[in-house]
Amino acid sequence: MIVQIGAEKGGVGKSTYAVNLSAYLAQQGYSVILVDTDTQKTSSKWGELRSHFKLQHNFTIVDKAVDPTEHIRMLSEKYDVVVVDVGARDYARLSELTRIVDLWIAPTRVGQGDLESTLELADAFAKADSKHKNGKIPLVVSINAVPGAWNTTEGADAYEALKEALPGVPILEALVRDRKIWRDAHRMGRTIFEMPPREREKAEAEFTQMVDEAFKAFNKFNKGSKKNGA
């Protein structure tokens, strides 16, 4: 299986969902490969980063910013899952992965930009549906970095605003909020669920969740445990 994150718009947290994401999905049993396809190389920046700390992960990551696809096809022969980062802005790779994605996970924050953004990236995959090899483009929207002020209203009307523009699209219910321990993990080259329990314990649970939901709306890939047998 092939997931792609991406987004018209930098700074919406693909990077971090990439590793947490492969991270996740390895812990669960499955072969898994990062493809860092941004010529920022995010990823890649941060498995050198684990690499300094002389942390092990239990994925696998490769830097592939030049014709990516093909090599993309050819790893998902070898491995359940290709976890890819996309470049943001790289409208000509936006357009060639589209076309082979299996799950494609568009991460967005709650400004105004952000979600413009979001609804410009939905309509052009929808004008490339025909492009796709099964005819339509696999997108959901996941709401990132949502204000942790338990009285704030930013990510629900961030999630109806794009519910009513994108109909056909879908917008994934968990909220994942913007949390210091996210960048407390990055900054020490670990995933969210190295660090410790109780610190983790309500990014985790968004994070998961918004994972499961994800994988659901297209019923692409039973995301269950390979070591319990599913």
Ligand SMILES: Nc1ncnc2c1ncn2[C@@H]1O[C@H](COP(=O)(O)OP(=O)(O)OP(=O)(O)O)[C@@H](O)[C@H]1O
Contents of the next structure:
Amino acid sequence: MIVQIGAEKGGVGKSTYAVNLSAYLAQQGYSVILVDTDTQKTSSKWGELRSHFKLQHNFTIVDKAVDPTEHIRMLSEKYDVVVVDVGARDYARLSELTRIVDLWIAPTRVGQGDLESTLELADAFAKADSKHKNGKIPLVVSINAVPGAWNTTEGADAYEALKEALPGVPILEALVRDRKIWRDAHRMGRTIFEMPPREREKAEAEFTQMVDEAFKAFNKFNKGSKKNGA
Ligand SMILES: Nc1ncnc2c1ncn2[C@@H]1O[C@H](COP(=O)(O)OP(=O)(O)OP(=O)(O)O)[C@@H](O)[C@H]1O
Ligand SMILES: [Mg+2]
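Having seen the form predicted alone, the form predicted in complex with this ligand:
Let's see the whole complex now, leading with the same chain.
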């Protein structure tokens, strides 16, 4: 399967999701390749940092910023999962890749600009369902880096706003909170799964719940797809 991590907005957590999702799936026994299609090469550089620190990882990373679509399709025949990190503002790439992906996770932050950008993106793609191989674009939205204290309602407010504005799009209920451990892990060339257990506990639980929910949506997309006769 092909899982694309993409959004119009920069800095919403696409590369963070891409590397940690790859590690999480590989940990579960899937063969995983991460294709970095972003010219910024955040995921590839993270991989280089790991080599520098002599850290092994259980999935492959390739850097393919030029014409990646056919390459990704071929890789999906060889690997259980191809995770694709798409750069910000790369609408052309999203349009092309979206036809072949099995799941598209769009991270968003809770700021007004982030939410508006997510709405615009989802609106634009809602009209393109017929272009997807199964007749429905498998987009889910994940609210990431929810700020603030335990009693903040920003995450819940963002969830409600997105749900109301995008009735056909699954908005994942599992919120991923803003936690320093994500930044620390990235800087150290690590996934959060490699951080000390007590420090990573909450971030790991939030992230894995989000991924599990996204994969449930993937199953629903498949059940509902034209290809499977529904
Ligand atoms: N849940 C989180 N809590 C705290 N920091 C986070 C979280 N998610 C991401 N970050 C941090 O936010 C910054 C941007 O994340 P990341 O590079 O994954 O975003 P991106 O969408 O890939 O950005 P770009 O558009 O530049 O490709 C990084 O410093 C990352 O460590
Ligand atoms: Mg990135």
